[in-house]
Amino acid sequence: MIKKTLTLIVAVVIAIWFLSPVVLIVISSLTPSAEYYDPSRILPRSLTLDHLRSLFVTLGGWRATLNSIQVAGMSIGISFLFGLPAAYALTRFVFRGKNSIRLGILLTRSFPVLIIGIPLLILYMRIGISDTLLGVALAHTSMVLPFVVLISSSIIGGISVEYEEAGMIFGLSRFASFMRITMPLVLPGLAASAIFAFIMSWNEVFVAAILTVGSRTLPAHILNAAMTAPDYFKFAAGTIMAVPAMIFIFFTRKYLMSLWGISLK
């Protein structure tokens, strides 16, 4: 009983620690401008949606949000299109240099985004995909793909190869055996890696700000439109950034927990 009580207290403290900034950001974004700068008040007497409406509607935040969703979706799709076969090959086959390839994939994340932004812009201008959502999605894919390969390979490695071999004994091809036997077993873990991919693409701002002018994603749009605005507009921008990601994680949280071996009732 004491152990359960202590566990509950620790869980509540951790939840408060992580949720307090989010709650304060949301409250600040809903505080009327006249009350926001009133030092005598900690909590507002009334709430308003004017700041969110101005940023989301008047300043074009809704379009930037749609751009971010499209970019994140394309990044996830392209990353899994190339990352899943690579992860399968690294897990199921033995070949020379496999560990070096794993290390090389990991080393791609050691280069700061700062040093690839300008070269990417020059390259995109030459091939005609500058200021496009596809260009931003490809740039985000280069950052997401290493994590997808490494996470997916560890997940596939946790599934015994004997299941696939049994399927091939009964006449299935290797591909069909993977799709019909292994894929349903690894799908929860792959959904968890998709969450990481979505969050990385959703929050990335530097490359998106360099590569786009008229087709900015939400973080790049906020960086351009809200950073010189009053503080309550900045908090409204933070709320707009946080809410879609929180909704996405809420609906996919059971898959994220399954990656850690936790079962949600």
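For clarity, a rigid core is taken as the largest C-alpha set superposing within 1.5 Å between two forms. Please read these numbers as outputs of a predicted model, since none were measured by experiment. Positions refer to the first chain, counted from 1. What changes on going to the form predicted in complex with its partner chain:
Annotation: Cα of Val12 displaced by at least 2 Å between these two forms, core superposition.
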The other form holds:
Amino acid sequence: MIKKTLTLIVAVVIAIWFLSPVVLIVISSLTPSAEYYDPSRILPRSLTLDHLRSLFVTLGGWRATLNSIQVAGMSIGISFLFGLPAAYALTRFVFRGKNSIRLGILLTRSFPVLIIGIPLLILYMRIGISDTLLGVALAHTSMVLPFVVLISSSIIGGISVEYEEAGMIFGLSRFASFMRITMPLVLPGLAASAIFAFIMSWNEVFVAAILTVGSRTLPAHILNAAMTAPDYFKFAAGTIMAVPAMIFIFFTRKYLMSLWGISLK
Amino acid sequence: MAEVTIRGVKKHFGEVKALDGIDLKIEDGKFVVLLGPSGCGKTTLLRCMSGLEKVTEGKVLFGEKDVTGYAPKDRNVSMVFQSYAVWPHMKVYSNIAYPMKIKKFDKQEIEKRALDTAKLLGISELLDRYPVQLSGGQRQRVAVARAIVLEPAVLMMDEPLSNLDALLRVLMRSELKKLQERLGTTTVYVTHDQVEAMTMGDLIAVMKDGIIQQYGRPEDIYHRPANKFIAGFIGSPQMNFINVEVKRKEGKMCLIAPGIEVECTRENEQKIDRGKHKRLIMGIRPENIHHVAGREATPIEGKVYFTERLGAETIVHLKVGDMRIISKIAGDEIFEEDKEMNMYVDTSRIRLFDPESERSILD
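Moving from the form predicted on its own, what structure would you give for the form predicted in complex with its partner chain?
Whole complex next, starting from this chain.
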């Protein structure tokens, strides 16, 4: 009983610790501007969607949100297109230099995308994809791809190769066996890593800000537009940034657990 | 159903020669066991037969057909995996039916066959469950059902019993063998367990270092092992190996070691080349050393070092000179430790090996 109470208290403290900033941000973003600057009030008497609305509609936030979703979608797509076969090969086949390749993939993460931002911009200008969503998506892919390869390879590695071989024995080709036997088994894990990739791209601000002028992603746009605006706009921007990520994590939290090796069984 | 022929098959993984020239013929309908210690290449050979592994060199034939370049799915084989590999995202019924679904059987046929096979394996009640809801033994039955439902040309099993507990293993041993007899499917069975090999196989291929050491009926492998490795690998407790000198005494050929002097039988005498075989390794199984004198028995003198009383049999460790000779005696017998006693070697059961090549010189 005491143990249970203690656990509860600890849980509540942790929850408050993590949630209170989020709650404050959300509340501030909903506070009417007159009340926001009233030092005698902590909690507002009424709430308003004005800041969010003007951020979305007047300040072009809606466009930027769509841009962000497109960029994240593209970089997830490209990352999985190349990352999944790479992960499969790293897990299932024995070949020379496998460990070096694994290490090499990890090493690419040690260069912050920030460093490659300027060279990328120059390169993009040359090949004519500067200030495009594809350009940002490719930059984000370079950030997301190693992550996708390594996580996917550990997820595939968690599925016994004998399942797949059984598929091959009982009438499927290697590819069909992967698609019909292994895929359903790894899908939850892959979905979780896709969500992770999504959030990585969603949150990335520097490269997006360097590479684009017209078609900005949401964080880049906010950095540009909201940072010179009054505080409640900043909070509104924070809310817009945080909420989608939180919704995603809420729905995929049990798969995220499996991502870190806690079994789903 | 098919006859399987392996011709000069080699499989190299980089520098490692997992299979170093295998020739094997498995007659139609036979139950053949590939037996050997871990790393001997038995599983690799099975995987080469199934097509999961590509051979480096050589040919695999099913009947007259050369299937060497075929993908597993085109070989009409099936397999029971060591981990069973029952697909966890499908119910038992789907697991059994899936191979037929892939091959596009019609619905009624699939259902009929799946139900019949489930009945045969005694898993009709489990069809609606997921594999995680099954015990190891049940999962294995599902794996076997899935493997036989398509009536494959060759049924392959890769240590299928090694994950079961001891009691269930004994039960499944006889059940799998009975099932195979009933179906008449050519079966290749990989194991490192000599008891499984002896009890289940029509024929046993003993493997070591990527080479088949001997291929024959279980009784031949047991009683006439081709070399010292096989003699030592099969049988428990292990065969006694004694380094002996070959000498002539009073017109008879004798095998002599400190504390031991055994006369050769006439048949063995003819096999010994006096010029070549000055020294030999004598092998004698523990059950061929008795504590009472009998026909064709030569006494050896020793001291009881240790006894293992197992109830149905007694294992006596006898110290003879520096050597320890192990004898297996039927029944529960009591021997006083450190007591001097005579044991009797059944000379007709002696095996002789060349000390250099370790090959048997008797056949």
